[in-house]
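So this first bit is one chain, no partners, the form predicted alone, shown in C-alpha cells.
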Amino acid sequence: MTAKHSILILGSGGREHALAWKIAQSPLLKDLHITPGNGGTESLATQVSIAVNDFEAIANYCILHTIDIILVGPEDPLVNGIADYFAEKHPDIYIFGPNQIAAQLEGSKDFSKQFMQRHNIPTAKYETFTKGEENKAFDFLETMQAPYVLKADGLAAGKGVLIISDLEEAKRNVNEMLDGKFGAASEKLVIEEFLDGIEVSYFAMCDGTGFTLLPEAKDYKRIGEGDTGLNTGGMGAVSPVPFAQGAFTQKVIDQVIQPTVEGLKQDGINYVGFLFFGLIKVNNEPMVIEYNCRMGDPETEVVLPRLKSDLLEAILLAREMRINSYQMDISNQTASTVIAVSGGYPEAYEKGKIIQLPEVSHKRIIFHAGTKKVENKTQTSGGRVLAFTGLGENINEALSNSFQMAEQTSFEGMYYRTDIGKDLQ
C-alpha cells in the first residue's frame, strides 16, 4: 500500500473531528478534505461547505480534487442512500459506509428487531404498531411490566426513545407518537420490554464478507448528573469498559457480532462500513438494544485515540475486502471523554458564545463538536461544543486529564457532567 489517497470526510460534530484527527496521521493519507466541518477541524482538513445530503454536490466536489474515498460519519446520508448513488454513477469513489438496504438496520427500528428475531440475536421482545393501532399497542403494554420502551421507528436524532414508568403516560405516548411526535420517524413505533443491566458499546469495521474490532466503550446519555434528566446525543464515554473484557467479550462475538455479520450475507445484504452494536449486560449477557450504521459519538473520541493501528489502512483493507485479517493495535491507556454542552441542551440553547481554549497535549485533546470560526475566534454554533478527552494508564489520570480541560474552558452558559466515569472508578 504505497499509493496515497484523497479522503473527504462528511459530517461536522467530534465524531467527524476524531475521524479527521486519526486519518491525518496516516502516511498513506495524500490530502484530506471534510465537509461542513466544525472550528476544529480546519487546521487538519481543506474545509468546505457542502450539504452532506447533497450526494450531487458531493460527487462533483470529489471529481474535482481527485477523490478516492468518502468516510461518511452521520447516519442520515447512509438511510438516505449515499452508498447507492455513488455506486451507481460514480463507482470508482469508494463510500465506507453501508448502502440503504444495510443502512436500514439503524434507520428502522422494527427493520432490525426483525433481523435479530431472524438470526436469534439475543434482543427485548417487542411487537411493532402503526396509526390505528393504539388499541392492540394498549393491550401489549398491559402484558408488560413497567418501565415501558417506546421507540420511534426511524430517525429521531437520538430523541425517539421514550422509557415510561406510568402505564397511563405510556399510553397517552402512544397516541402522540402515532400522531406524530417524531414526525415520519413515528408513524410506525416500536414497543419493546425493559431490560435492567448495565449499556456498553461495540464497534466493528465490515467489509461486506468479514469484519475487525474497534475498542468498546460506555457512554453517559442523560443531562443530568447520576443519569437522570433529558436523553441527549451523549454527555461522555469511556474505553475500555472494565465489566466488558475477556469472556463476557467472546459472548458478544459469538452471539452477537458474528452472527449479525453472517445473518446480513445470508439475507444478501452487503454491509460495508462501521457497524455499532448498543448492548446491555443482563445477567452476564450481552442483548442488543440497537443497531447503528456508523461510529457513536461521543463514543468515537474515546475509541480512536486508543487504536494505535492506521485507519485509513483499514479502510483500504475493507476496499480490498480483506479486513478479516486485520489485527487492530489497541492502547492499554484509558480514555475519557467528558462534553461541554450549551446551556439549555437539549432543549433550546443559544449560540454565537466565544470560547476560551485551553492547551492541549499528547494526553489531553479537545474535539470539536458544534463550534465554528468567526474573524478568528471559536464561538458556540451547537448543543454539543466540545469533547475533552483524556488519556492515561488508568481510569483516574484519564478523567483527571479530562476534566483539568473542562475547568480551564470557559463559555457563557457552558455545562458539563462532573459524573463522567465515575462509576467505573
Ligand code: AMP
Second form
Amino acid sequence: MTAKHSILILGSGGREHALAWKIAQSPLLKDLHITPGNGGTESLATQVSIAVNDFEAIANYCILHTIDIILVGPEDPLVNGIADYFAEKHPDIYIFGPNQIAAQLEGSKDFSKQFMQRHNIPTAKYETFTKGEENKAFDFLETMQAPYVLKADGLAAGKGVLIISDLEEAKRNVNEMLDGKFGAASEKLVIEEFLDGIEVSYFAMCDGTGFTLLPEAKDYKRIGEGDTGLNTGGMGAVSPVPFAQGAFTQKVIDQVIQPTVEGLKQDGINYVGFLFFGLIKVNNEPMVIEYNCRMGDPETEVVLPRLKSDLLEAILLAREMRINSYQMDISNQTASTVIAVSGGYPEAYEKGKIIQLPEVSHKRIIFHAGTKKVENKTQTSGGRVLAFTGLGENINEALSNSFQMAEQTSFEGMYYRTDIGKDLQ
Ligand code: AMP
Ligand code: GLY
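Please move on to the form predicted in complex with adenosine monophosphate, as the form predicted alone is already shown.
Expanding to the full complex; the earlier chain stays at the top.
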C-alpha cells in the first residue's frame, strides 16, 4: 500500500481535532482537509467552511482536491444520508460512515430497540407510543417501577431522554412529548425500564462484513462535580475502564458487538463506519442503552491517543472489506481527558474570550473544540472549548497531566470538573 490518500474530515469538535491529529500521523496520508474545523485543526489540515449537510458543495470540494476518503465526525450528515448521496453520485469517494438506514441505529430509538429485540441483544424492556396512545402509555408506566425513563424517538441534541421519579410527572411528560416537546423527534416516544448500574462505552470500526475493536471509555456527562446538574455533551473521559476488562469485555463482544454486526448483515443493512455501544453494566452483565453511529466526544480524545495502529490503514482495510483481520495495537497507557467549558454551559454562555494556552508534550495533548483563531489569537467559540488529554502509566499520572494543563489554561468564565476519573483511582 504505497498510494497516498487525500482525506476530508467533517465536523468541528474535540472529536474531529483528535481524528485529524491521528490521521495526520499516518505515512499513508497525502493531504488532510477539514470542514469546518476549529482553532486547533488549522495547523493540521486545510480548513474550509462548507456546511456538513451541504453534500453537493462537499462533493464539489472533493472533486477539486481529488479527495478519496471522507471521515464523518457527527451524526447529523449520516442520519441525513451523506453516505447514500456519495454512493449514488460519487462512488469513487469512500465515506467512512453508515448510510441512512444504518444510521437509524442512532437516529431512531424505536428502530434500535426493535433491532435489539429482534437479535436478542440485551437491553431494557420497552414500549413505543405515538399521539393518541397516551392512555396506553400511562398503563405501561403503571406496570413499571420508578424512576421512569422517557425517550424521544428521534435526534434531540442530546436532550431527548428524561429520567423521572414521580409517576404523575412522568405522565405529564408523556403528554408533553407526544404534543411535540422535542418537535418531530418526540412524535414517537419510547418508555423503558430504568437500569441501575455503571456506564461504559465500546467502539468498533465496521466495514459491512466485520469489525475491529477500539479501546473502551467511560465518560462524565453531567455538568457538576459528583455527577450532578444538567446533562452536557460530556465533561471528561477515561480509557481504559478498570471495571470493563477481560471476561466482561468478552461478554460485550459475544452478547452485544458480534450479534449487532451479524444482525445488521441478516437485516441486509450495510454498516460501514464507527459504531458506538453505550452500555450499562448491571450485575456484571452488559445491557445496551444506545447505539451511536459515530465516535463519541469526548471519548475519542482518550481512545485515539491510546491507539498505536495507523487509523488510516484501518480505514483503507475497511474500504477493502478486510477490517475483520485487523488487530488494533493498543497502548497500555491510561488516557484521561478533562473538558474546559464556557461559563454558563450547557445553558447560555458568552463567546469570543481570549484563551491563554500552556505548553504541551507527548503526554499532554490539547484538543480544541469550541475555539477559533482570530488574528493569531485563540478565542472561545462554543460551549465545550478544550479537551486536556493526559497520558500516563496509570490513572493518577494521566489525570495529573490533564489537570495540570487545565490549571495552566485560562479564559474568562472557564469551568471544568475537578473530579473526572476520581471514581476510578
Ligand atoms: P441515551 O441518549 O439513550 O444514551 O440516554 C442518555 C443517558 O440517560 C444515558 O447515558 C444514561 O445515563 C441515561 N439512561 C438512558 N437510558 C437509561 C435506562 N434505561 N436506565 C438508566 N439510565 C438510562
Ligand atoms: N459523549 C457521548 C457522545 O458522544 O454521545
